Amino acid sequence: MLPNFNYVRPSSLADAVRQLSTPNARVHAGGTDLLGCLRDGVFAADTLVSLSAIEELRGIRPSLDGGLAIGAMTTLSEVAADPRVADRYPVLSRAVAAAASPQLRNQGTIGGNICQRPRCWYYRADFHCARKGGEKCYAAEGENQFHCIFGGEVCFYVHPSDVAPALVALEALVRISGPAGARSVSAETFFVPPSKDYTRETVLGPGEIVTEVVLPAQPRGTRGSYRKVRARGAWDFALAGAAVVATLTDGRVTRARIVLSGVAPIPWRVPAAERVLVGQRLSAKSAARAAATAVEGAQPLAQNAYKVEMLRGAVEEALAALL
């Protein structure tokens, strides 16, 4: 059962920021994650500030540099259906289409998707874990078959978003508004790893709201793909996955971005695997070498070593889709 809370629906971004300055207020976008957290008692809220009436946060439009700007309240279904995204940013189009289920994509927003809270069952259940202010991560020695194999310091959850790795691979910008004004951060630095602060997932401060995601224009010859491995064909979160973007000139890779999903607390970029590709012709052999490099340094827990080989295959298949 949902707890009692106040519900406000401001019509302007400035008013939404002001409403969020009230004690224990939280942003309500699509609500697909927020309402579940409230129902399960993961956290409480005295006030929900709905962004649904702020029209400037909706829609997909050209950006000044020739890319696209996607309002934070644009639904995943709208992103997936946009022909400009499919044509110019296929890695994002495929990642969005792989997220959740059709019903959730109709409701969930791109801004809310990248701000999801951890799906770790210890965090979501009645455990006072490190991320909730406790002294330990119960997954480290508990049921950890779905937890991380990279970046697991203090907290071993995996980032739940399929959209986030694609945005990092595309070198997207995240626009933010708050009490101190507007600012922009790269998608790569938007997410906070446990090694830096294990009590938060993003750089958002009190009262701050994601307003839009900006996709930069991609160089000629750029290709992209997303490969997600999950237990079922819909609804499930990634067990392992990879967002890949590569620019080819005269048949050779001049730029590569490989970002892993389902295996780390943040979208996990693997520069060493990218370097394997740069300067080479993209082929089945170079894809296999890059995939093998991508899993180097993995540190599986007691029950999730299967993710290493699964991830290697996902990276190889994502790259093979660019051939």
Given for the second form:
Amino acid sequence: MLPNFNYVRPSSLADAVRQLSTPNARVHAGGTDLLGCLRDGVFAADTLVSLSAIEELRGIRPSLDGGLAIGAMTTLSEVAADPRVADRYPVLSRAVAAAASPQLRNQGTIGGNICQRPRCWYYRADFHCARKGGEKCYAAEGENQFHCIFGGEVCFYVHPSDVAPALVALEALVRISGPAGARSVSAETFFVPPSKDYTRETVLGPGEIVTEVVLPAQPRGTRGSYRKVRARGAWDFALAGAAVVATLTDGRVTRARIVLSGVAPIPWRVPAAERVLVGQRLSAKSAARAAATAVEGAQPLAQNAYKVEMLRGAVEEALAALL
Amino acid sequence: MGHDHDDGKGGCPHGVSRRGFFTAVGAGAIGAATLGRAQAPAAAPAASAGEPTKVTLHVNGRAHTILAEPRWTLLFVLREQLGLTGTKVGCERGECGACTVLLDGVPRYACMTLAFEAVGREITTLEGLMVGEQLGPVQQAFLAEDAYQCGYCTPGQIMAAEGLLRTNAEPSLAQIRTGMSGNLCRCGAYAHIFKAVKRGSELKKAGR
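Please give the corresponding structure for the form predicted in complex with the partner chain, as opposed to the form predicted on its own shown earlier.
The next block holds the full complex; its first chain is the one shown before.
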């Protein structure tokens, strides 16, 4: 049985934002992560504010600049099934289809997906770790085979989302509403690395919620792909992965975005590897060079050095899929 | 399901339908069970922690008005309040699929769904796939293909298959494997399960 909480299901965004200002209120989007956290006692909630009756947060529509705007409450299945997303944003389409299981994709939302809490087993269990206000990261010297090889500082979890790296690769915008009104941030700056603040995962302030994800129009000749490596063929988090987007003009790469999943506490962009590709022809050779650059500077923990080679292969395969 | 039924045919030998029996149990436990179709999604009531609040759930074509606490999952309400025990308790953390039901025709884990979130939506459980006392096509297919060993995961497997076939009437083997990937079978009966989904697709097409 879940612990007790009050429950409200407002039908407007304004009402939801108002309800979220009550003491210790939490957002219920799809609920797939929230209910697990409540059940495991990771945190408690006095009130759940369900967004499921707010029509304006649902659905995919063309945006003004020729891109697509995806309402935060659109389920991952709906994103995966959308022909416009599949046609123009294959990196997102593939990332969404690689997330979780069919049932969870039918329930989980794109807004909720990028607001997931860490899946670190110490964080989820009864350890008063740094991220929960404690003294230390138990993974740093404990069981860390699934933890990060980049960006660890105080806390060493890996960002659990497949969707987030795709959004960063696409230079998506995240629209946010809160008590002070609406604002937008780039997907790239939406996620907070432990080096900036190890107690939070996103820039969302008190009472703020994600309302929409906006995918900008991509230049002609843009291709994308997502490669995810996991311990089993389905329903698992990434051990290592890569979301890649490249724009080709006359056979040469004019723009490249390479964003790693499963290896860092945020979707981890590797500009040095992107630079290896720009100006080059996309080939097996240039893909291999970029992949080798992508893993430079990795700092594996005691049990996860295997991720370095795995990641190199994932980046290489993701880029090869663009050929 | 298999032991409840001999030959996939036949009528209603005991004079009371299974569905009628379950509805009576549900009604006895909490109050009114009325015939009715799901309405357009309506806002669920604001509900206070620990306080039973009146909600109406549409399950297998019937409206059940019950008193529920906000923290109750759909799984708990189906089994413990409505007596619909076809939906199984497995991991209770969205990992195994034993509790799979359909919400507006789409597979979901009932353990990860608050009952309040199902208000205003059409809920279909394993019991809802019965045609009177006769097994529905996907249920028949699992029986015919011997698609289980211990059988505990079978209701969830059948509901996942039913949901898959409602959106994709003739899935390829690859699509079946993906569509069924949210359901674990500890006995490892996957090969037969995939065959059963294929046969379920054929039986549905034949209107069985």
